[in-house]
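Next comes just one chain, in structure tokens: the form predicted alone.
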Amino acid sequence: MDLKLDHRTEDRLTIVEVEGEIDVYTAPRLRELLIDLVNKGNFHLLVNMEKVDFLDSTGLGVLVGGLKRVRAHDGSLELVCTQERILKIFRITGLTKVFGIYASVEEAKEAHGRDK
């Protein structure tokens, strides 16, 4: 399966839409997008993973790398995810303590006071 990526900015929050599988073959595309967004001054990222079917350690590494990049600019990288099989990966690795994980884009925006 392929990986589909899209992004949009609402206020100061850049929402990255991810669909498909994030694995050793597709993760470099997500990494490139996150690096490009940060290089263009987007330091508050929300990665919507609701349509992600699979996530491996390479994908986790890309997300952690993205988090490090935005934090270097006092930014944030948070996630939207309600799929139990994906959430389990974050719990097992302890990354639920590192990433803010929300049930919806709207919930994440409200948490940051960035309503439409």
Second form
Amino acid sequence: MDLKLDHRTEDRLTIVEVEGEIDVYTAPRLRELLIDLVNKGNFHLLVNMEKVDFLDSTGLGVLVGGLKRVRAHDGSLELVCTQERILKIFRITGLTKVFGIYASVEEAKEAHGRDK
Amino acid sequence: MATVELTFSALPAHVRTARLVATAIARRTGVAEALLDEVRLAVGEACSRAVEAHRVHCPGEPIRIELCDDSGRFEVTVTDSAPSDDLEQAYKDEEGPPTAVNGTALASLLPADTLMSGFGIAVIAALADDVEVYPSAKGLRIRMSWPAHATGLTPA
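For comparison with the form predicted alone, produce the structure of the form predicted together with its partner chain.
Everything in the complex follows now, all chains and molecules, and the chain you saw is the first one.
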């Protein structure tokens, strides 16, 4: 399945909806979107990965790159993910300690609201 | 003897095809359903690494993947033609036969500009229970395998 990307802003949080496979072929599109969002002043990003079928280290690299960019502006990049097959690669690489990972967009928004 | 051999040009779009073929053959060979995601991810990592290496060193050369079902195991070997001198030296510094730990060590010794490439090898080392990495001046070969049950489907 190809990669579908969409985004919307709610309060100060930009929610990026990702659907499909994030791999060496599709990851550049996600990278471009994250860079574009940051360049336009969106420094608090929430990437919803509930509809992601596949994620490899190329995709992880894009997410880490996005995190570095928003942190340079005191921003945040957090994830929504409950799929075990996707969470596994975050655990293997130790990135569960780097990203805030939430069970739902609502849960992430509540946590983001508390941190403001 | 290889059940299936596949060669593909060093294009990112072909990595998905390689993943799909590997997963389909793993299922047919009798690899447990719970392991198929690991096969898919590990093969994808190996092929992605090879594609990126070829695009830097030899974009016109094909990448080869062999999928075997010998001895009750499903074995995948991904071979590229890009020189891997750094990896070769790192490998020589390791004692004993290639292991998953060696794969992680190899990844940690890669230069920063190939971070994600080395990251891929580390992921493979964590996913497959038997991984061997053979670096050389002529290219890198990654062999990985998973247990396969005898109840796997046989060719018609």
